[in-house]
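Here you get one chain, nothing else, as structure tokens; it is the form predicted alone.
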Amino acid sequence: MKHVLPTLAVTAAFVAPTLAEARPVTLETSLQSYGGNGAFVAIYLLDPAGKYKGTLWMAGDKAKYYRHLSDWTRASGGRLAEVDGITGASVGSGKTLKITVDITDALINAGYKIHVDTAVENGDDNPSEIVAPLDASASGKPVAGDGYVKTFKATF
């Protein structure tokens, strides 16, 4: 499980030094077994107006396929900063990525929302595939994707 880069990440972005508590929030995201090549997929986060406030994840390392990821790209201007030292291999088809990452109690219960994109090359692109709001009465229930995603789920 990768825990320690994004709650280094996550904690520097989301946690207002010394005054806010934050909590482990694991997201779990399955793929469909569609065959071919691994997918990419961007998971972040967006406030309840619509604007970004960060990337929690990107499986892919190969920077020139994020522009298929195209409402991360939009949302957070496609910026690599966003992603350095969140990164990590493509997810294959009919696997799981699970992270785990820390955010503050702030942002959620908020109307916060996370998104999730996803990519294979050669294939389709699923700009929010999945829209999960970042709500207690959401956690640990899985939400099905119209894409590569079979179930997406966030825990805390």
Contents of the next structure:
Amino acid sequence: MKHVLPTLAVTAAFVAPTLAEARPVTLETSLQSYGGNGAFVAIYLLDPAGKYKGTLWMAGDKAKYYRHLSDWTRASGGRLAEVDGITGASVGSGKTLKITVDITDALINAGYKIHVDTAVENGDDNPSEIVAPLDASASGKPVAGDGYVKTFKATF
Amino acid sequence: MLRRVHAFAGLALALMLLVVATTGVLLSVEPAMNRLAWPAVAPGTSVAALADAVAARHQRVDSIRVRGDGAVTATFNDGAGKMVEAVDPRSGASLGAYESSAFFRFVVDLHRSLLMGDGGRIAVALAALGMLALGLTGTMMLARSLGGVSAILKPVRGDAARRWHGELGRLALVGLLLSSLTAAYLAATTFGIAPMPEPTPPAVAASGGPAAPIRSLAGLAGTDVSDLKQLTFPARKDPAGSFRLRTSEGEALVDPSTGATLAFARTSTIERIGEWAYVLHTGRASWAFALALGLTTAAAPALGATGFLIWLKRRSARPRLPANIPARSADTILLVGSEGGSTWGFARTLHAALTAQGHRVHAAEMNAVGPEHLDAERLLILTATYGDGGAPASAGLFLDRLAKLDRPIATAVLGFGDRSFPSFCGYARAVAEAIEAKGWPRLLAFKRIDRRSAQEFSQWGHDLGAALGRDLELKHVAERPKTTALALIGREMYGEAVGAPVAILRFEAAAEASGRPGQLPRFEAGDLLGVLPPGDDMPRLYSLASSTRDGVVEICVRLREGGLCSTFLHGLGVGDRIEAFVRDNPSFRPAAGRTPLILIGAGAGVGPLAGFVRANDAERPVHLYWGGRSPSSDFLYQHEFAEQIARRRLTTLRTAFSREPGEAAYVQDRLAADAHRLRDLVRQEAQILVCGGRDMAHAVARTVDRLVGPLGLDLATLRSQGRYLEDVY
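Moving from the form predicted alone to the form predicted in complex with the partner chain:
What follows is the whole complex; the chain from before opens it.
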């Protein structure tokens, strides 16, 4: 039995060879009150050339809907191994998904971008509705989405 | 076994099905409400024209879709966030903000997952499979009880719970099977057990040229709105993006600049199956179909309730044996064929006596006989006989099942019956002969017990003890049935002048000691009233001529020479009390429906028939044939029948009087004379109910058998279809 709580606090070790060279980054994705079923949310990282680096979190555990997260599918190849161990429940209308990941220092302030895809059953697909720089200077600054995401912010 | 699976699955699922069915009924109303809420999507507008009209009103449109609820909606963002509006499918004009009903979303969630996520989904899916099992086993049981698959539409017999369960189950069967089968399939697609591929066209980059007016795009202009499922606009940030057009045919990518169809993937057969399962389950295609499906779903809780009642009744009818050993480890098997339960009483006495002697005894009803019963050292069969040599209720399958068993076991058969019947212990004899024919060793000679004689039973116990090398003392004390006190409020005497005194007696519930008015038990005309005459614990059964709703207990009693109970009843004065109880008699009751009834009776046998006429509120055709001795002396219910004809509860009345000078006739003579008319009625599926003495019943049976011959029917067929019922004494 899963409850979608207003906030989800999760820690995932990501691309951190040793903890000494990594720092925790908190990612908060607040959804609009769109009044529908829970949203699937994919949060992933692209390098300065737009190449897929890895997935940070996948909210939604029905793999058959992942194709509606179309940019994530295109970038990652849609491989389930990419989200193994970093999958949680879908996020309800009006709720906030809050996760903490450890990210290698080398990736920060180096032109990498965080992408967020969202999709809702009987609703819309919003590929890359958030594109936010992985930049410490942007820490805590909310970015508005143009789909189901009201605001997204990364705190370093 | 079938019954056990059916009962177990039913009980386990009852609660969950109650939730799923109730929410299902609520949801079945949604398509009808949606039909009223949204303009119908009619052909005649192209997707290009619609999309153009919608796009003209907004800065950015993400998608246009035709929803499951029938609404056409557009998702747009004019700078104030994502919004959804309903759209007129003909003009593309806005119909205001769209919000799917939070109530129905909640109900859907309850319906498919009990608000418990995947765990709930699995539980509901199992419930659907359980419903499927209930539907199938229930159909098999119904077919078996009605005499085969071809008889499945025949009237269901039994008490009220059984009739409702059978009739409702039959009505709702197709809908419930459809709902549960599609539910199971949909759950399988949710969990990826059944594939549900969506058509995915290969990613082809668009030309990247300047966007052309949507109205001009050939790839969209060729598709009608009535075929549309969803149109997704190209992502703003993606210069190589295209329109994604989803129809029932498949999914196409359309270039926003050239209008060319860049790629197309066709809907696969397996996806179409999934879509059909969805449409059939939700009734999305037709609100009328959805409501019909909802109605059958509403039957599910009623089926659960009546099924539970039947189960309770069966349970309470089974006698409680304090130490019933499992069949596998028993040395003595006791098989019981009982109609009203009194044979079970003897079995209980025997069970206790044998157990006290150190035997390990397993008792079961005769219908349960199986190979596991043959491992024991001995088999004791105690059985009553139903009617004229027939099997009692708990033994109907015994002889068939016995025929398939062939491991010899020492056996004794004890019959219970009434010596005054021509076929005294006829069924028990048939069982004894079948076992003899198998060559199984005989533990004791076949013996018959007359009228529940405790002495004869005790004697048989001594014989059994001798065979076992033990001292077996069987002290049987008949259980006195629980009775209600009834007080006589009226009596009418007939037939004294012709030597056949018959009394119509009416009773009400006697006031309790406290002075409060008593309560009548529940009964219907044709049920039996067991009367205990003073000083005797053996009840005499009389057919009831009234129902609970009449507020009186009415019976017809013929005075028999030396008859303890009839003498007692005829001697009652108004205000006198009797001790009596009601026994269900579902095997003698008119079938539900509007088909004609032919009621045939003689003398006091008219009682229950008069009750059937009285209860005929629906004014179905009822034809009564009745025989007496003299119209001036024993014409029972003469005035009431005249009145019932005027009130259309009785269609025709034909009488025969055996002592009418010059016109002496019996009721079977009237039947023979009316052969033509009666055949017509039988052709209209008429049901025949006969009540009266044995001689009359035999004569009537012979006459009816001859009479229906020209229709290619015979009495046995009518009996097996429940269209020829007898209550004979």
